[in-house]
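Next up: a single chain in structure tokens, the form predicted alone.
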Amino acid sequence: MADPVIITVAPTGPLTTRKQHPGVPLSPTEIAEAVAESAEAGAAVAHVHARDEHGKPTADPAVYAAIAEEIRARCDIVVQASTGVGLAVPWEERLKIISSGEVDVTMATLNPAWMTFADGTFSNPPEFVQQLAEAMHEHDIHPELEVYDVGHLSLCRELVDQGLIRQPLQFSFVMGVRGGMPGDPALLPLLRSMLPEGSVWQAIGIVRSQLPLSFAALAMGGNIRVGFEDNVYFEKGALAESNAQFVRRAVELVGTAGREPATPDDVRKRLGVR
């Protein structure tokens, strides 16, 4: 419990529309903004999705690079670059945005599973897995391992035994999302009982399930995500005014919990990362 909590802000995501929240930002300029708000109001790493010049999601490794860019220009915050990208997205053009070498970021997203997805297929064949994990390693990018169901550790455990990625090993439990674990935080001890030993992990919940898992995971240690990728609502009925809202109200929630917000060098020297 003495670890202090890694903050993470998603303000774009893959889904996400203006429809839904008119201030999601979209381009790179717009998401590095946000990310520099979130970052002073207590976020250590922010975990970035790109879109094109109409809004949907890409992985054009250019759009990436200049996010990275972007980002840093402004703050210090750990960068970890999203490959699920969006459901539309091949999984080809989505490791290109690792094995690419172009995009300059500290950490990035793997999934180790194919799945359904709300009312779509979250595409994460084997071959793309194995091959994203060679290019993570190749190319000196820690993995956040992301895990939607509880099968989904072994495979994580598999790449582990494969020497393709290295300890500490992070994980992400992705919850409420429609084909994977429920927003439930009572799944959180079974969950957390069977990572390995010294292992970094944050609850994600979507939408409604946010508040719930973050207390949860506070409890038991663990750190947590917000931003508009997850839930634009601060409030039931209320949209929140920015990405930064929601950091500062997890700063909040820390600080109740008895506990510290991590610093970006923190992280890098929690997880052993440049």
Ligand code: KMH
Contents of the next structure:
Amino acid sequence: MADPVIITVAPTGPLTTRKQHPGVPLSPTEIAEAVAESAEAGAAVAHVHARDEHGKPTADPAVYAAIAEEIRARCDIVVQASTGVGLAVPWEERLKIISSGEVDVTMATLNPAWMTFADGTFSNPPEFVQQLAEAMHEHDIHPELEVYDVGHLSLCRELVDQGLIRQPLQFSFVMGVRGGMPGDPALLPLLRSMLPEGSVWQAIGIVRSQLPLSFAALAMGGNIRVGFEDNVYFEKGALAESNAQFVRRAVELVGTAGREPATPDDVRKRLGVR
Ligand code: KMH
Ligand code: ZN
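Provide the structure of the form predicted together with ligand KMH, given the form predicted alone shown above.
Shown next: the complete complex, the earlier chain at its head.
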């Protein structure tokens, strides 16, 4: 029997604008409300980005802390902070989300490689990756390792070898971003074969690749992510009503695949996190 499926909701992201979707949640309260509705629908993890008062990505630990607090006041979903933040935010600021010790979250993303990302540069120099992994280790925050290309896996393994990341490892295969792997489900068997034994993994598909990758991941024992960070269209030409609508469809897909959605406590147990 395959493990319960961890459904992650990513309600905001760094790029999605009100022009693209008028309902994208931006303030801590809006984000927490969208997350609570998604938790009610069956999401077990919330991957959150913070926005400032102008709707731009921010790494301000106070905003991240407010989001985490507002979410916890509404539901018991596992909260995961994005340390990717947004392409225009310097890594020194992004590091403070974790190193400040002000943001009480269970998990956070760790992007191991500097890369072209869409039309910009995703600045993850080796000294940032090292310091971020050390800060997560120090503050007992479990990393989600964001793999945009095959070579990124060996960078992750180096951090494991240094004793900075404990098992079980949690990986995201982020597919369909310009500069990274294409959103092709045929890549998943290769990627999964390269993971250390016992790793937990999910497929993240951007826009059109979201559904095909979800089907493939579910068939292969993996986990899935949905939400306005990755896609705002529920079907061709039609915007989703809400993040929770995506989660409800994810729960249906999970059932169709003969699997069950994980609860937040299932995630805590499986990853050994608080
Ligand atoms: N902000 C993007 C460049 C993450 O959340 O850690 C990538 C991203 C990854 O959103
Ligand atoms: Zn993100």
